[in-house]
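This document opens with one chain alone, in structure tokens, the form predicted on its own.
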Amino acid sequence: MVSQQPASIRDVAERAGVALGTVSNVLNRPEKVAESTRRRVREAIDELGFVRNDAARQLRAGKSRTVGLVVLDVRNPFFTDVGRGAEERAATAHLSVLLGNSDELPEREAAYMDLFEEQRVQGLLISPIGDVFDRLARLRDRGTPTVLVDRPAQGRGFSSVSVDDVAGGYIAVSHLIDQGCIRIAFVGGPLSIVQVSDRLDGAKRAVSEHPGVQLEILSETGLTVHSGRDVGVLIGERAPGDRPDGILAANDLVAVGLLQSFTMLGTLAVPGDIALVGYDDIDFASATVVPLTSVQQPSRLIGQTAMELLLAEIAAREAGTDFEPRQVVFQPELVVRESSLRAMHSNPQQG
């Protein structure tokens, strides 16, 4: 049996009794066509089951109706919310968002940048792993504007949307110190991820202001629940006097893993033995077995703002006007929950 050929735009025009250009206008510029004519064309489209060949249209136009988004780890709800914000704003410009997950691997990050350029995306949003500014500059020079997400542009000629992670690390560890913690651990890495190293810098600054407070760095690990569990087991095997009494996790997933380990061990209480603070304030943070104190980032707003900056640059390019890159930096907030409130619990280690 020979399969039926898909309906063409010419078939739609013949069925509706209009010119080819009228069908094109209905599909791309409907405001230019009278309502009665639009109705006839849409009825013809429905009757014929017409689906326009968007790939061919994009080939003729030299660009797509899509924007690329590359994130560090799609499993992290923080990046899910960033993506939602970006998608919401893109939809208002009739654009779609293509998602790439680098999984914190430079080679995958590079492959997605190549793929999105080949797909002729109108622009790129990226939360990069390391120093990719030269690669991004080549993309921009070949016509693909880029905005950095959750990472400052550091004066490199790109727009960026980020959070002051140094301030976030500082307020988190200052809170732990206020709760009486004197042996504090920073858990999560690698430090090649700028956001992680900035959070550690903030933690160091807070500790430097309080003589007698120690900071241990456990950064040779990942940013997942599993890596948090592994570190939690190692901490649980230490003698009581060698354990930290406060922990800042580099993100909430690590904090959840630590909390799971301590709970499964059954010998370490949070916050009585170890006060715990996460980072990102994902939705799940308030629903853990011990509600998690966390540094809150406006994840959805980050995505919306990044897309807004990208759309502004795209519009400037199309108009042939100059575009001045912008750097938007949001301030983090500490959301205090039970996991860090040692004053509410007895603490046998302190004294």
Contents of the next structure:
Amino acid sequence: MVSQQPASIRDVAERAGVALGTVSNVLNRPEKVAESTRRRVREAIDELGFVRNDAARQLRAGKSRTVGLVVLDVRNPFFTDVGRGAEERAATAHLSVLLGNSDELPEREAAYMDLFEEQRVQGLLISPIGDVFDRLARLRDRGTPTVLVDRPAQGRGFSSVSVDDVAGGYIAVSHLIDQGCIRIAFVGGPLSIVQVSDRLDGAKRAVSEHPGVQLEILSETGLTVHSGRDVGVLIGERAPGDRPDGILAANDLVAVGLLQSFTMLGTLAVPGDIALVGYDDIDFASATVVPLTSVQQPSRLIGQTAMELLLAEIAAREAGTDFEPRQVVFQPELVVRESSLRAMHSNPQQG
Ligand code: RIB
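Switching conditions: you have the form predicted on its own, so give me the form predicted in complex with ligand RIB.
So here's everything in the complex, that chain up top.
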């Protein structure tokens, strides 16, 4: 079977009986073409099986019609919602989003930054693992603007969209203390991830305001459901008096894992024995076996806002005008559900 040459844009124009430019308009600016002509061209495209080759357009324009997005963990619904918001805003500018998952691995993060630059993305959104500012500055200077997602970039010349995670940790642990918790644990890590260390700093500030309240840090773990389950088993093996009576999990996935452990062990009641607070308020948080109290992040809005800032910088570059990077910081909100309302469920057995 000899494979035929793929149909060209010229073949489509001849089949539809229109000029080349008309086919280009149907593909790129359909609003400029009469409905009857649009229909004839699309029929020709379908009959010929024409698929446009964006590489040629990209070579001419020097840029693709895509934006790169690098997230820390694609399994985390928080980042899925961030990507959804970014994609929604990109679509209004006729751009698509290419997703890269660093999996919290610096070498994978670097590989995606190289790939997206080679693909000539119009810009990059990244939730960085560590300090990548120098690398991002080189990327920007070579023509790829970048916005930091879920990370403040004060004073480093980039726009950023983040949430005040110190405030988030503070309101979460203050709530646990208000519920009568005096042995509080912070579960999640590594602390090299700024979002996590900021939440812990907020937790520490809340504890420092209440003499007699203790804070245990269990950060030699990850940010996944499995991480939470592993820590939950270890806590369940402790004597009652050695267990925390309140936990702030670094994110909802860790909280779900903790909840799974305590429920499967059947020895620890949430919130009666241990009040539990998560972070992100992902969709599952309200549907867990004990509805989860969580610090809410406006994840979809974070994605939309980051893309908005990136599009503004791209437009400024195209217009040759100056662009002043902007820092957008959202305030977190505590969504209280059953998992932390210890006062209502206190268990007299708890030592
Ligand atoms: O990936 C680390 C955490 O930071 C996520 O769970 C989410 O909370 C983000 O803000």
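What we label the rigid core is the largest C-alpha set whose atoms superpose within 1.5 Å from one form to the other. Positions refer to the first chain, counted from 1. All values derive from a computational prediction rather than experimental measurement.
Did residue 329 shift 2 Å or more between these two forms, C-alpha, core superposed: It does not, since the residue 329 C-alpha is displaced less than 2 Å between these two forms after the core fit.
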